[in-house]
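A single chain comes next, written as structure tokens; it is the form predicted alone.
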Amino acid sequence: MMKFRYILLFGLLLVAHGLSAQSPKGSVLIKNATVLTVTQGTLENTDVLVEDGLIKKIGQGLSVPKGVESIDASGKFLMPGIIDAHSHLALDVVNEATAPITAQVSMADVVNPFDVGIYRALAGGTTIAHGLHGSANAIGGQSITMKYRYGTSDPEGLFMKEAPRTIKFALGENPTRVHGRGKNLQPRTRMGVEAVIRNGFEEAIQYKKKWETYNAAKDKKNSTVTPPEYNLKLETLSDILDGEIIIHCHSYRADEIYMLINVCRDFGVDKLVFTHVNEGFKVAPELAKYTMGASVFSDWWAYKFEVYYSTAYNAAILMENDVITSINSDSNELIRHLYHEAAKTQRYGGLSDEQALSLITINPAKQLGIDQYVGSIEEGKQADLVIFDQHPLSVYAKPQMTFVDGIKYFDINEDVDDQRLKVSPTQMVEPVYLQAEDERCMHGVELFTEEAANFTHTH
């Protein structure tokens, strides 16, 4: 009876956890918004159902189930949530600067709920982040695909769980700078930063072996092989050779795209991105061909060397030549700017409203392998939202309502002025700008040289 009992017990803790894990999910009906679906065209004076975090219904006159909030969106405009494809917020460290490889670390691991940033890219429109890693070194460590669930204390509660598992790259002067120059480590130059790539997908690939003798022997009679040593640096670089991990990678010049787009093509790797990506409209067509497509800044260069050289038509070029593009903040303070960002593309490239939400919103989800759950306005996605009191590429533009799974996380009218949840007597207010201070690929790496420590810019 005893044993029954404990089992019992056993039993109900596991339901209760696995209840506690589940994010929570949102009923609404919106009426009446000019919704801006991005994959299906504009559709005016339109309702659209969310019930349990889906989006179940999209029409005209839709009735409002028994109790299920109804808003009224008349004048006002909805767009999905906006997807920013590199950011480093809710993150309590970007770095691990020790070695050129470091796969074995993962963001997922320093995620803070309680950053208040959180809530402004939420005033901002954007429900979904890709937390990644810096670019100190040449394969970075895993990163982490977010939804913007405000309010939870517990770090998972950030997490999307249908989000493939993604890593960060990086190429040219930060890998170089921090352990060619400061530590007389390859990679000094771009091809060390080709060779330290190429060397680790060989290791990974003789580890691959090692497992696979291991493995075809360890179950014969009389077998007495031994298994190979556990490394999880060699695991994650193993599962990008099998296609399990998505490469985002840190680039600016088109030599080392190139580069790096070979390499891949060597070693069968087709889940490739590109981040920043400056010069990447002189390789367009190659970029349209052989990758996942590239995310940019919109009109932000010459910041340093590798990077002087690019144009704020870059966007609007890749499109059109067919290449996944996606406009990033890579900032704290422009991830709540995004939709502006995009703007930029219509006065720079001529792109259509159509084209240009798709820069913030399907595209980055095509990049972070999301884009059958959230990215566009489609019944049976995920109902990630955003209520805007005019069109978003409007200068004028504010948003007025932000939904997470069809819970809404902000709220215009119900903004107050501190909104931190956990508050030390000793925090000073972080102070907002108008505009990017820095970015925060190098947050945290000590710069070792006399060079590098007069270099003013931390990227």
Given for the second form:
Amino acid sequence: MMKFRYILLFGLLLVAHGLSAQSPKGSVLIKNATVLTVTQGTLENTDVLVEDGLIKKIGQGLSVPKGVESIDASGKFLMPGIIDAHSHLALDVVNEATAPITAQVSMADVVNPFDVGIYRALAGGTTIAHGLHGSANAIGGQSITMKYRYGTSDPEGLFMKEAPRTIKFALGENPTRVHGRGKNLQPRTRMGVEAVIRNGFEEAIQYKKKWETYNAAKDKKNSTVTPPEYNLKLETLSDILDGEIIIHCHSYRADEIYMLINVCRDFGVDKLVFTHVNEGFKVAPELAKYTMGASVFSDWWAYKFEVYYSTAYNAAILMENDVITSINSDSNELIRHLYHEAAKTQRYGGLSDEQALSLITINPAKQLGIDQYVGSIEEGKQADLVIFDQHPLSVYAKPQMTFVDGIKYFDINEDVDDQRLKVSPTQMVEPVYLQAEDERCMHGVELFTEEAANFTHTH
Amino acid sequence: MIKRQNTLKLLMVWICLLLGQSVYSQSDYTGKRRVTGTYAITNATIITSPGKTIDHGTIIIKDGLFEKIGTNAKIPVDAQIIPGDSLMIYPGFIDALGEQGVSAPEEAQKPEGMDPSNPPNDVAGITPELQVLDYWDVNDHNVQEWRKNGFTISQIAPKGLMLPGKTALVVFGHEKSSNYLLSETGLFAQFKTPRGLYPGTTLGLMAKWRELYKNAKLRQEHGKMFTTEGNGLARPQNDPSLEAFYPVINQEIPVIFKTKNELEIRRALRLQNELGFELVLAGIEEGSNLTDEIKAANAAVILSLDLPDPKASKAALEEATAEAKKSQERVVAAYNEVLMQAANFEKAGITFAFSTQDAKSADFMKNLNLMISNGLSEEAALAALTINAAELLGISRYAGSIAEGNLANLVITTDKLGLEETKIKYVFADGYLFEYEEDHSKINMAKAKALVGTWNYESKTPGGTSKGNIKFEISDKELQGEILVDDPEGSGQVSRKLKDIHFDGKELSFTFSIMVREEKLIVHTKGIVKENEFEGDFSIKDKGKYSITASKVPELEF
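Alternative state: the form predicted together with its partner chain, after the form predicted alone:
What follows is the whole complex; the chain from before opens it.
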């Protein structure tokens, strides 16, 4: 009877899952565009047929299937949806800054699908963003890879279900300032940060062993083992050690970057991406050899001591050294024109069009472990696409339409002005920020940092 | 034969009465004991439960229960009779989640050298083991305020942070009764965290919830193993917080999650989906878009009786830009959407009860009427206040409707619910009568509104002309005011609070005090208001009388 009920319950759950898990998918034919595939060159006067959310066919003179809308993109440019590997947009909370390790927390719990910033990002051609925990803790929370399907009220409607798990780490001044100087706890120095991470991993190994011992013995006859305490933080750390989670680590200095490479090598962890990485150019060969790449700013530096030694050539140098390189926003404003950020690498470093575009498409996709689904225009991939009026690396370029899974979420000509999904019944005029908040990496840690007020830039 | 029997009966009644009298009258020297516990409310319109009405009915209440309900109930000789002609009788209202009379526990002491990343449970706001009854007082003025609104039973919630403790069910009866109906009716949870300690945000809260729940399960398993097998097993450590989860894990009580908006509801559903507890979503202010999800989760619904401030939606924007006006339309729509929430739940076929948490008792009738005028049916409104709440709380066998044998909880009104002029005249709670006479001494608020604003005055005194202003406002349902007068002890002006304000639409009087050489002088002010002008005088005992004129400053609208 009990068993039957479970089967029934399972069946119901499956049905419910089927109902809720279906994100909307569309079909469309985009005709006569200059298609910037990123991975397979530039195709002039080419059609791209999207069916049920996937790119079905790329070619010339494709015929429109019945009932499918056709868009004439003559003279326009089609590129893959822009992917931002480092963002804090559409998150209600950024930092759980109360402990040096908070691997147990999940950004998926605090996604806010009503954030109008999502629409603004779409208007800048961004279709996927990696929502990260802030940089207050040596090991922060688990991140969430979102597809910007704006319009849903369900946070899970934004989740990219195919994306692997990821987690935020942070080195240097932020964790030492929050916990060391702010609360007189470890880590107070860069050495402390390393110790915190190593201790965390060691504890996770012991924790895993405890559970393995218990599970192996509990069903044996006359067993006297009792269940150990469940610890979500150590569960997560042990999943990192098992290679189930990709680390995205906030870092600036070459020494600390190399430190974490060594820590991960000691623990057999190879799923590692560095983010910010201002001194990455000094350790480019090591980054190329041991990591899944570096996600950098185009030209931000000098907002605090550890970011003085920086260069706008960073992305180009890393790229030429075979590091998988991406350019990220870490900002609700920059996320609206990542194509400009990518174009800066042509001024500083002379990257080719294809290289520059890869910084905001296929490379961040690789860093998030989703490159088999998105990041380029290829048959079989998910139809996240942006139509530009000019070449996206031109300073005059403006996105015209943005598609996610074949559905149009932005149209510069047709959309109404007010795109807010939710309006407060008690606020007379909603505050409109012409200048979006610069960054949110250290959002919510003011409590612990007496000098936080003096810093506007604390990435 | 018949006659003899009757005589015998009478004799017995007489003896009983005598006995009763001698027993009671001797002990009740205070005179506080009520004369009778038996009541008869006669010839009233009785709504026994939503949609069921008895016209010209009589209700007999005896010893805290409904004894008889009907059109020809016999009135017992010892009954206090309440003529119910033209009155309406409803079942006593049930608050599905409130906090009337609940005080907050003392703040937990932080141990010295505490690690903020791992604080003790009580410091972090995790006290699921706490029982709200230990912090409850029926004599609290909030209990009286809500009883005055017709509430007779409440599921009270403890105060605190993420897991403040267990709820309980109480009746708003006599101050000397115990008034407890049920303890441990649910585990109360909310999205509130301490500052600067783990879990300090919703991120940490969600993770902490998962961890507590799973550890409680493991601990219970361990405890069972220890009691059944014992020998050779480590003894489980006592952990009151984890043990408090056992009845939830065993599906004996629900988690009552305070979820004000859509995202909080989603988060509670997310936890429920992962952990599998019974869920009550309480205090919902915004959630009618989620009726499908709520149905799928089989969660019970308690809507908030609080409504948003209409100020933003009613702002005057005549001179604003077209863009601002357009933007305003959405604010109005959002406001109306909140007013329609209850109606939308009704339309979606979800039964719900109401919660008074965060609602002002003075706004109860007004808010209920707003919901009804925005599409909620009268029947559904009444059901939410009575039978739905009783069913949600598992007490419909003896509460929530007017039926013989049920607890004698009643609301007696002057007219139908949902009408602006309807007043509550009597409330019965636990068989005790509470009577509410209309308060005539109070100021007529409709008239008092004419005073609200700033008045500039001028007063001629022997020392010259003195100028200042008087500000009136309505706050907490009372007319309040302040006057700016020349400081008698120096230069500049001082602000004094007005007392004893009386206004009947024409004559206005109030007093205020000023200090002159350490002597407190009371200034009596009296005069006549004609539209935006006031003429009258200040008088100070033994000191004299000075004329005063004032005119109201036109309100700037923008």
